[in-house]
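Here's a solo chain for you in structure tokens, the form predicted on its own.
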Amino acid sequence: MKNYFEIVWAIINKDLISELRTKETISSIIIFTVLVFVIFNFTFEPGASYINEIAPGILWVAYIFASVLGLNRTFLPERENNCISGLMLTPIDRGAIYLAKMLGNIIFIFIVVGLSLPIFTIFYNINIFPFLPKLLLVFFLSIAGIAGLGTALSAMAVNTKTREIMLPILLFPLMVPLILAAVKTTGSILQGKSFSEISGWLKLLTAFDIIFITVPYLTFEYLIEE
């Protein structure tokens, strides 16, 4: 068990160090996210009363599309350098590879959220700080589901010639229920609703997380095969 977690951490640490050296993925995702905020901001009148109603949709549209940019590169370095065979030869459950990559994606997406959320509040003049604890819970549950499913599908798409297109085609239809739950929950929180009023949506997000993480973990040995 100790070796299991050591390998998981080694893969996460390798990805983090590689990204910190190049900053290629994080910088491109943040720029893309801010551009989405800017474009949508120009389409609405400043101070419009309906901003609070549409802001959650804009927020999650930006994060979903930005996440795809990062998820597309999950296994790309290993594929380009032919290191994926080395990972597969590691004497450990291949679910550990999935777990490490998924946790790494969660970290990357959360970094993007942390850096871009203040910009979102400035552009749309929404004070999210009174609701921050609830929003962080929603972000964690939603991002875990996105990373869980996206990491598994990325392992499948990386072996195709059209991986940049294949991943969104596979991911978006399956993500629709989770995206709707994330948008509805975020909107309810910004309207000041209590935990009891959003508990149903939180349970739904949790259920999606269990499915989107457990099933890929158990089947990853077959998903990663060429």
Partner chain sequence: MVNKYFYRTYLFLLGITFLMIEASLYYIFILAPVEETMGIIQKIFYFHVASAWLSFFAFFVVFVSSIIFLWKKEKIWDIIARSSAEIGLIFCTIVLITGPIWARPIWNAWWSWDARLTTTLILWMIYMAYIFIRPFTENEIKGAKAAAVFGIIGFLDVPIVYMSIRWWRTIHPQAVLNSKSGGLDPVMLKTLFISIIGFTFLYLLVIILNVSIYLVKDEIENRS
Second form
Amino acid sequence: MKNYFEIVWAIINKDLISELRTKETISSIIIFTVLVFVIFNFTFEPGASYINEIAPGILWVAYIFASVLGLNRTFLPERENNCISGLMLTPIDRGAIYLAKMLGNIIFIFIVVGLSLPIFTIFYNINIFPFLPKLLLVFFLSIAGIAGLGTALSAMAVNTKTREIMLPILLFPLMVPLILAAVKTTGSILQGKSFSEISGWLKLLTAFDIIFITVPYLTFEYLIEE
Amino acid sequence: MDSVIEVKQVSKYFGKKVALNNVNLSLCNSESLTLFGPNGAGKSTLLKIMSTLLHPSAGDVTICGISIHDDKPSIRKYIGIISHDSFLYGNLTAEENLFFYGKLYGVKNLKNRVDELLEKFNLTIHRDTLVRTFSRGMSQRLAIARAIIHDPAIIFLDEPYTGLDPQASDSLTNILFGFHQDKKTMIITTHDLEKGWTTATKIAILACGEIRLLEDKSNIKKENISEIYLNCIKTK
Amino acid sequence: MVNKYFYRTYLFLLGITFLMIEASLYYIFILAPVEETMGIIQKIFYFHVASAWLSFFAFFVVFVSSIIFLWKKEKIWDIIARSSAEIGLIFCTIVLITGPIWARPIWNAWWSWDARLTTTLILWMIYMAYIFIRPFTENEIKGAKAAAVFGIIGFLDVPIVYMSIRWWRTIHPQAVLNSKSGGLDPVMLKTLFISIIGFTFLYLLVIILNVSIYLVKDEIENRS
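We have the form predicted on its own; now please give the form predicted in complex with the partner chain.
Okay, now the whole complex, with that chain kicking things off.
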């Protein structure tokens, strides 16, 4: 068991070192996220009263687009020098590769969220900080779902001719429940509601995460083996 | 003698295309087989099947007594592969690459092993250099170090001489002789008759997915090899 | 695979399907009473519900054959999954077209984000994506495996989609179409039942044809 997690951590660590060394992906994705915030801002009157109601939607649209850009890169480092074959030649469990890539994506998306959320609160004039502990749970559940499903689907998309556009085509329809739940729970928390009022949505998010991390974990070897 | 590698009636089809047709092969401990064959003969496919990357359409491969149908992870521990792709991460240093693969293979005393390999392949001064700045020869040496990080009993080399300058390819030949002294079992694929001949103890020729020749090197004269090769690869 | 036995099954199914579809048409247009408020347009309901049932059934077949394909690695299960998805998608399209036609007088619009209709739209998108995977994947075997995994994930997602959309609608309450509840006429129920059976046989007939087309195609490719 200890060995298993050492292997998972070795892969996460490798990807993080590699990404943080160039910062290519993360910096461009953060700029992209901020741009989405700015562009959406032009779609309504400055200072309109309904901003509070649509802001959670804008927030999650931005994060889901940003996540797709990040998820698309999940298996690209492994294509360089055909590293994926090197990885497949080692005696490790294929599920460990999935777990590592998924956890890496969770960390990656959290970094994007962490760096862009302050900008969101400034641009949209919504003070999120009193609600931060509650939001953290919702963000974690939602991002785990995005990463769980997205990691598996990006393993499919990486083998297609049009992988950049293939991933959202595969991912978005499946993510409808997650998007609804994320937007609804974020909105309710920002209105000061308690967890008990949104418990249904939280349960749905949890169920989504469990199903769409377990099933890809079990089937990942079929996706990655030749 | 017990055979370390046993390939029994292996066939592989890619849709309608036959890549390998009823291939049989057997290698004993510390033998070194050179597998000659033109491009597209199925050499890489055969190596991929023996190294568990591909599953055969029919037939069986046993490595050190374990069938690929039973336990692929155990087989992977016995095998090291050197391919024309280096399998190295460009954004990691030489040392980080070796540590990464060492952890995945579960190598004990990894630190010592990495130091030892860097020393052996003259890479100690480059240990903290990013691999993407390496020359072809340097990354080839590091790729070899990577492939034997877990000290495998069997080493497969897929077209190892491709793209090397004369100096680098001489040093590769020396490394291969070193493997031979360490009693490693090797399979090398190449279409370069001269270089493949030097390190071999056994010769095989693969063409159109079939083994056309399998002989001990002692039974073949070096002068005749190119003639035999040309005869074998003629399409029937 | 495609042999004499197949033709017998095919002819048998063709006969039954023909009879059942004729019977359901007779029931729909002659026997079943015209609904009082909606009038003749309500007849589309029998096709609509039968198609909806079939698309769910077809996607269930995709789900089951995908699991068997990954487990047994036999190509026939991949072909069944793929054939069923194509047919399911066609029936799903019928649902999406007939629904708005039927409900347009009530909604006063061609589209409403009604929970069931929206779920069907998402379902359509999921299986459209499913069909996209194979032709776009560079390696045929990898494409089949990826499609199988997607077929499993997609099917498991459907109930969650439905639940989430229903909750989403209840938060913004709105007059939801509810005319077919509250005591369906017994003849109408019988008509619905017969048309569902008829459509199910139609599905079996079409999937047998579709599977045999893929088998023949495979054989031709292997021969050349």
